[in-house]
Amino acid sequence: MPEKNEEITVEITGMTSDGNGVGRADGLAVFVPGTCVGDRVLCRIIKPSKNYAVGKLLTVLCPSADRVESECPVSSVCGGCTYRQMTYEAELEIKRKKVADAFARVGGISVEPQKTVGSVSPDRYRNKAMLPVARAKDGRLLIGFYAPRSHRVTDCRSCMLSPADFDDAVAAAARWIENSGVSVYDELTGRGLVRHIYMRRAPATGEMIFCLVINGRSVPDGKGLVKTLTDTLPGITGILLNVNTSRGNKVLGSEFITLYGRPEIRDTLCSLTFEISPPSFYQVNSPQAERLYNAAAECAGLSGNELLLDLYCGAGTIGLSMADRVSRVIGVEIIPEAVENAKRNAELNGITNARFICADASKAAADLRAEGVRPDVVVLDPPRKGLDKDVISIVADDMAPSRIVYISCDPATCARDCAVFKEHGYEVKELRPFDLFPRTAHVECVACLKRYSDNR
């Protein structure tokens, strides 16, 4: 069994679900971040245990055919780009296998996923970024990302996944922080003002908002912040403060204060205009989201006469993108601002057959059941934790749609929920992985479920 700090040679033969290479030493699984299948590496054991060990990559002795040089100077330490050391084609295949493994292992469902649909570009695709702000022990300002499994901030002010406008805005904000002498939040003490930088940009329109998350309700020299940012980005749409005075890991508080411009941005997706407020859910990779939604519509098999229920609808993007192919859309979302966005988006696009409800999915589903609503198609796009069993029961047993389209950012929870749907009479007929998060360990998928027998 390898011991701590021992240096060993490992052949990488597989990948874990979170993107680490895995090999074996003395029969023990050894996980080595930053490796590719086919690599032979020298690593130092940093965490030995009875059942496995974790190694730190020291040298690639014999590289895999899939290995490439990372173009990012901090990719090995920032915790974001799990797959930057390999070709994009290899990454897409790993993600297809990840989806297949989750459905087989977690869901007990034998279904072969299609080839992963790759992103138009694996770089500069993100339309949203949240960057923690901290001070190093020597007083240096740190703005970037948390290192893996920690809240230690890796300084990275130019991320290859984000648009250049974000880099410019971060550089401007850093200048303002240093020049104004504003304090930076310390997680250990709960003191200090500036906590995070939060940005959103609409790729189709170029509109962008900058939000400073603070441990308070105001900043010194707010006019200076506005001037610094508008001088750097003359076309910036809005500059905001977000009030988060709570301890803990939650990034955003519930209150936004507008310092300049307007808080919403508008983007174009699936030939529709969408207005997005700061807390509203919106896919971070807009071109790829359009492909995803088109695939979801194909899975839904719409003919023009269906009642479509869109649970976890966010700003209404999915349901509204299908509104011209159904008789009626009902969207459900728990975030009030997102529901207002959804209503406004229907209005902006002249869509009159959509209704939006602000409620928890479980309550809304129960209320709709009580109204006698029987959707023909249900679209589900829940958060990473997946669905509550009562939602599955109400949808499958009481509403009994002929088709369910499940969009998920976590194949494991999707597989788990599809297994429960199977118990309620639904079968996964098609599974399509989509890479909305290139270079990271995340993968989105669309599961198309059909009822074994539809008696309606």
The other form holds:
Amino acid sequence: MPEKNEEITVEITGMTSDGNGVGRADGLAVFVPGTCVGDRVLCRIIKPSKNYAVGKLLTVLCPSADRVESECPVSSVCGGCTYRQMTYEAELEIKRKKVADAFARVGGISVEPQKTVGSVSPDRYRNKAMLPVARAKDGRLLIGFYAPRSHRVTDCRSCMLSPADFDDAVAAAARWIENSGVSVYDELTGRGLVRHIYMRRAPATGEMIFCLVINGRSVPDGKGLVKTLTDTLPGITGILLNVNTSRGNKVLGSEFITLYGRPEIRDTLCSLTFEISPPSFYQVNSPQAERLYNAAAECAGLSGNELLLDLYCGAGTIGLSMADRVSRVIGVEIIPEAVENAKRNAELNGITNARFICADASKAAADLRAEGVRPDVVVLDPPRKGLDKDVISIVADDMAPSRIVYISCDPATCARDCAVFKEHGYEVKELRPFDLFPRTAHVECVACLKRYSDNR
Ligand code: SAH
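Having seen the form predicted alone, the form predicted together with ligand SAH:
Then the entire complex follows, led off by the chain already shown.
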């Protein structure tokens, strides 16, 4: 068994679902972050344990054919990216395998995923950033990312995953923080004002908001902040404060205060305009979200005269993008601001056959069942934890749509839920992985389910 600080050679033969290379030493699995399948590496054991060990990469002795030089200057210290050391093609195949593994191992479902649909651009694709702000012990201002598995802030004011406007806004905000003498939040003591910078930018329209998350309700020299940002980015459409006085890890509090412009941004997806409020969910990679929604529409196989139920609908994006191919859309979402966005988005696009309900998905599903609503197609797009069991039983047993389109950002919970759907008479016909988060270990997938009884 390898011991702590021992230096060993490992052949990397596989990849874990969170993106660490894995090899074997003395019959034990050794996980080495920053490696590629096919690498032979020298690593130092930093965490030995009975069942596995974790190694820190020291030298690549013999590189995998997939290995490339990372183009990012901070990728070795920043916790954001996982796959900077390999070609994008290799990353897409790892993501396909991750989905395949989840369905085979967690779901016990034999379905071969299609090739992962790669992002239009693997860099600068994000439309949103949340950057922690801190002071180093020596007083330096730090704005950037948490180092892996820690709350230590790595100073990184330019991220290769984000648009250049974010870099400019962060530089301007940093100048304002230093000049205004505003205090910076300290997680340990709970004192200090500035906690995070939250930004969103719609690639199709260029609309952009900048939001300073503060441990209080106002900042000294708010006018100066607005001036600095609007001088730097004349096209910025909103400057806000978010009030977060809690001690926890949650980034955003519930209250937003507008200092300048409008809090919402408008983006274009699937030829529709979507207005998104700061607390509403919005896919972070807009061009790729459009492809995802188009694939969802294909799976839904819409015939023009059917009822579509869009559960976990956020700002209504998926249901509204299909509204012209169905008779009616019902959307369900728990965040009130997102439901308001969804209603407004229907209006903005002249869509009159959509209705939105603000409720927990299982409660709304039960109410809709009681109303006798029988959708022909159900789209499910839950958060990472997946579906509640009662959502599955109400949808499958009582509503019994002929097709279910399950969009997921976690293949493991999606596979688990699809296995339950199988017991309730639904089969996964197609599985399509989509890369919405290049360079990270995350992968989105669309599972197309059909009722067995309708297949015959
Ligand atoms: N379909 C949307 C949003 C998907 S993200 C899109 O593509 O943009 C998942 C959404 O589920 C979020 O908007 C979240 O607020 C919502 N949500 C989380 N828990 C929920 C619950 N219990 N009931 C209903 N909606 C929920």
